[in-house]
Amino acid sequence: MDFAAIILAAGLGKRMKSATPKMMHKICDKSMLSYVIDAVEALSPKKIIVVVGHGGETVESQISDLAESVYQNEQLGTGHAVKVARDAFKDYDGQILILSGDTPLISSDTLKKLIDSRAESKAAAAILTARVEDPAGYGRVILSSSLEVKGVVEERDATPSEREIDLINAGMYCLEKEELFSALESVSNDNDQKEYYLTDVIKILSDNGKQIVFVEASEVETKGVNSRIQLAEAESIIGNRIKMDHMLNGVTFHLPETSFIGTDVTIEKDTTVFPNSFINGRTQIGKDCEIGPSVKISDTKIGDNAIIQSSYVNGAVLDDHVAVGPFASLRPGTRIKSGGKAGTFVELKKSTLGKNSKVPHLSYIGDTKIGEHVNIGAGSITCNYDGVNKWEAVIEDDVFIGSDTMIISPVRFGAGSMTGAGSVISKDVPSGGLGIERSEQRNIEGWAKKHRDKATKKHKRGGTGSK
């Protein structure tokens, strides 16, 4: 059945204690509002209207491609929030789904049941409910003897017997447009909060003899997020769903509860994720990889048969059979081609490491193009920043960089060239040549023994001031 949707996202969210609009707080890398929009969008609505208020510009910037927005400049209750969206439906006739932007666990299947239930029964409205062990704080749904909804009673207004009811209002509704906006005209703010409540629409319709049906959902799906604690609970639930999907698709997780996987991450089969792995952004991981333990990988593309251990990888592209870590840092713009290695305590930035080339230990390589079958000796670094500009180094195929080489960019190493360990290279090294820059070694016979003997005599005389 055709439908349109109103998502209420104007609340301040005081209990979040945050300058960030409540609906923009992230769960597994995506705002909680995005989950609600996605659940609605999956059912192909005619339109989605998001009612924004606090931090509206921030919310609008995140949803501009997904939904239209209207402003509730004063937060005068849920009924008022729906009312300000009325003009957006001038050219629409049909049923309207209403839900809150802080219910990220709701599923498309449940929303479809709510829409279908109203349409099939031809009721004026359908309300989503749930049965909970502890209904404290929720509005209770009052049913007639024929199991139709008579109204919703907020806890503060409920009698002792009504408070015993375990069927609660989930705050999601489906109504015919005309029934909705006609009833809203009769809603008053004669209450302690001086607000216009959407729940009053249900009572008004029922009092006018209109049929109200309900759909019962799981307690989990109807959970709202109003605090950091509830945000963490929602992230745990969604995170487990994400990891479960990966496991069902052939990915192994060791201690999955210790790892975080974002919603946009893709992992192919027969890859193993070890404990304490944090993978987010638009990361793609191929098959037969070993990821972790203790890695953070963001916005990175990883090929097949790669090994990433105890490292930070952000904005990189790693081809097949690449090895990284432990304790490496790959920064944006890094590309490691097939068979390449960035080893222990290695940092790469905006650099390309060619096929079967290796930077095994204790090195920084920045703004550098490295060819195939190159070995960078331990302790070697590129000096690529002169305080004003970043400069590029080029290291061609089959180059051997000796340990502790300082590469002062811009400089080029020709194919098959070498550097002597401990050199500071500031000039191009020709193909097949050796670049070496260090003073000639001198040995002074007996100097060390004389130095130690002198120090020992001074100590015995108390020359150090000790007694």
Ligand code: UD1
Contents of the next structure:
Amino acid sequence: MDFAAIILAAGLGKRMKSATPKMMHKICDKSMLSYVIDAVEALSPKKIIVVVGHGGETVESQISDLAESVYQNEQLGTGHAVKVARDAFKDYDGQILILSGDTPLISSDTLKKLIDSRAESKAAAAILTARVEDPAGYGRVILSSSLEVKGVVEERDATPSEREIDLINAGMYCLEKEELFSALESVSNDNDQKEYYLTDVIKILSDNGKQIVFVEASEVETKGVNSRIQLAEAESIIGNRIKMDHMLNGVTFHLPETSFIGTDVTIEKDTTVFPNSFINGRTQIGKDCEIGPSVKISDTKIGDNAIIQSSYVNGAVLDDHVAVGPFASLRPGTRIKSGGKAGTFVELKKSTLGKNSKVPHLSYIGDTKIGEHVNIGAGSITCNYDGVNKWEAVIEDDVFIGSDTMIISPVRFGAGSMTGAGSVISKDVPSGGLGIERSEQRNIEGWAKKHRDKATKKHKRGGTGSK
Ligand code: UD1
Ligand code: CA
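Let me have the form predicted together with the ligand next, following on from the form predicted alone.
Now the full complex is given, and it begins with the chain already shown.
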């Protein structure tokens, strides 16, 4: 059935107490508004018009690929917002679905039911409702004794007995275009908020003898987000849906309630996610991996059989059989090829680690290309920044970097070369050679014993040091 859609998204969202427009607040990594757009988009509407106002430019720029925007410069109410969209429907005839950008839990299936019920009944309007335990804050749907919709009354305008009604207005409607815009002409702002309420259209149509049908949805789908508390509640529900989808696809979660998985994350089967894992952005994880506990992984591509423990990984590409952590930080531009390892207290940035190469302990490697089968000894770091410029190092295949080597970039280590532990290497090391830079060790016989004896005597004479 053909339809077009209007999504109302111009309100400030006062109750959010935020400088960010309400619609742009994120739920599992994606704006609240884009959930609503996606639910509509799945039903192939003729067009989607989003009414923007507060933070309109921000909202418009984020949705420009998905929908057209019209501006409501003054927020005079939901009815006024729909009126503002009128011109955008000049060349459209048929039914219009009206939604709010702040009901992100709505599903396409339910929207389809709403559209179909209007079309099949040929009613002037269909309104989405829910029976809820606590209707506070919502408009109440007034039914006649024969269960015909007579109108909607906002809570603040409702009489005590109307407030008892547990059938709420979900703020989603499907109306015949002509009926909608002609009824809107009669809407006044004679109410507690002095706003032009879209909900009055329902009463006006009913008073004019038009038929209005209602569709009941589940309480959860109709939840509106008006405060940060409701934002967190919506995120918990959407987050659970996301994790359950992964579980249905064969991913194991231990204590899933402790992990956050963004909406665009993909995980292949037989991967296990341990507690406290935060995975977001365009992250893709292969199969048979062990992720967590305690990781933050963003915009990263991970192959199969990887193990990532207690680490930060952002903007990296990790191939199969890679091991990361505990306590590693992989920054954007990190590439670890298969069998590679970034171990404990290791930071990598804009660097490639070739196949089976390892940086096991206490290292910083930046702007460096490392070949295959390389081992970077504990405590070795690249000195890639001279205070003005960043420089690159190249470490060819089969190199062994001794512990605590300072790699002063730009510098190149030829294939199969080594460095002596503790060396400060600023010149290229030839293939198969040893780079060593340290003074020769000398041993002084008996020095330590003499030193201790002297110190002990001093202590007996009343020194203040520890014994
Ligand atoms: C609205 C309904 C209420 C319903 C509830 C469901 C009205 C008068 N009331 O109340 O019956 O139970 O939704 O969640 O419609 N907006 C604009 N321009 C404006 C005013 C609002 O674009 O001038 C947008 C808001 O950004 C929001 C939507 O319309 O997305 C609803 O506005 P909101 O103020 O949240 O209405 P509620 O009080 O929740
Ligand atoms: Ca609302």
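Note that this is a predicted model, so its numbers are computed, not measured. Numbering follows the first chain given and starts at 1. In this text, the rigid core denotes the largest set of C-alpha atoms whose superposition between the two forms falls within 1.5 Å.
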Q) Does the distance between the two CA positions of residue 456 reach 2 Å or more between the two forms, the core being superposed? A) yes
**Q.** Post core alignment: residue 19 C-alpha displaced by 2 Å or more between the two forms
**A.** no
Q) Core overlaid, residue 444 C-alpha shift between the two forms, how many Å? A) 2.4
